[in-house]
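Given as structure tokens, the chain that follows is alone and in the form predicted on its own.
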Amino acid sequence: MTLYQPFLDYAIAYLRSRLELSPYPIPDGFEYKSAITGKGKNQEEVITTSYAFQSPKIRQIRAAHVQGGQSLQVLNFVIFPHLNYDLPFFGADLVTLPGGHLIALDMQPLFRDDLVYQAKYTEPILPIFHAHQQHLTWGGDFPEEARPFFSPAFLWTRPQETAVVETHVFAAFKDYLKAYLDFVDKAESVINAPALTAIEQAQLRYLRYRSEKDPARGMFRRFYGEEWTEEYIHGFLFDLERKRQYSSPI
């Protein structure tokens, strides 16, 4: 079993226990993709599998799981609410590379500087953040341009030991996911037209940033080529803009 498979298995089972899940369409060619990298004894098969669901309040729950041997393990797990809810995004980037582990967990806010929004969605999870920060120290600088898209409860860490990922990171992942689904339980549909517009613009702003700056782009291009990579990013991982082109406004 790979390092992040237990995270994925837990998340799907827990989501099923809390939400009314149905499949979210995955475009052809994205559920499973493999490539051979390296030469001779260093040859490895890199497999990328994709999973996607939806529920009455959630537009897309999706996971990309990359397995490329001990030195390449990635799980990108994101939850995007429907556009008539002001819920933040749930984001988990769990990355293992030859140089170590890179872990990012957050409930990424639609409105970073709105104090009422912060009181609703950030302050309740700060105790969870501080509890896990004792074991998962701050991972250091990250791009200035990314800061508006993360909350004060952004758990960003670079553990050296795999055992820390298997224990403390997994515990944080579970707590953040539970807290997020507690928010989903309480979320009420927004009907105010200006608020709906603001939510849509905030979601699009985030997705455009993520799709343009996706740190996995170089890795995917190397393994699967540019055409597959760009279609995977825009047609599945961050597909809202394309979906909006083919649907009427709320």
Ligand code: DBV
Given for the second form:
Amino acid sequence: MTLYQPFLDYAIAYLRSRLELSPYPIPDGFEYKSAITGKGKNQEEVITTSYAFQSPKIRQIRAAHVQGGQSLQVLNFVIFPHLNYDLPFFGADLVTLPGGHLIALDMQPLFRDDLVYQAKYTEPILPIFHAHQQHLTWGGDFPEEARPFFSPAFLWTRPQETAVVETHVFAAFKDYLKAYLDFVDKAESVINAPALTAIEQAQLRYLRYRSEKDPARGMFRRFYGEEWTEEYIHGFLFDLERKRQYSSPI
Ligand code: DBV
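Switching forms now, from the form predicted on its own to the form predicted together with ligand DBV, please provide the structure.
Below is the entire complex, every chain and molecule, led by the chain shown above.
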């Protein structure tokens, strides 16, 4: 069992227990991808598997799971609500590289500096954030331009010990996911036209940032080539712009 498999299994089972999940299409060639990296004795198979679901309020729930041996494990898990809800994104980037673990967990806000929005979607999370932050201390610098996309409850940490990932990070992941689904339960459809436009603009801003700055781009290109990588990023991981072309404007 690899490091993040229990996170993935838990998340899918828990989502099933609380949402009416149906499959979300994964384009051909992305459900399973494998490559061999390294030379000689250091050869290692790197497998990337993808999972995707949708529900009445959620446009896309998707996970990318990269398994490449002890020093290369990644679970990137994002929930994208439908554009008629003001829900934040659930964002988890759980990364293990030769240099160590890097953990990002947040309810990523549509409107970072809007105090009414913060009261609705950040304040309820703060007790959970503070409880976990005692074990998961601030991970230090991260790209300044990414700031607008994270909430004040952004759990960002670089644990030294794998045991910390298995215990404290897993506990935080579960608590954030539960809190997120509590928000989903309560969310009511937005019908006001200016509010809908603002949501769409915020979703596109987030999506464009993440697809342009995907920190995994270099890794994926090395393993699977440029063409596969760009199609994976724009056609699956961050696919809103593609999907929008085929649906009528809300
Ligand atoms: N990150 C992704 C996807 C990944 C992925 C889809 C499927 O968005 C993996 C894989 N993240 C991944 C890898 C690294 C990071 C790092 C492999 C290490 C890159 C490297 O060191 O080579 C949060 N992820 C990071 C970093 C941050 C995040 C802040 C450090 C980047 C740096 O220091 O430059 N999550 C990430 C992020 C946003 C987010 C930037 C922005 C909104 O939600």
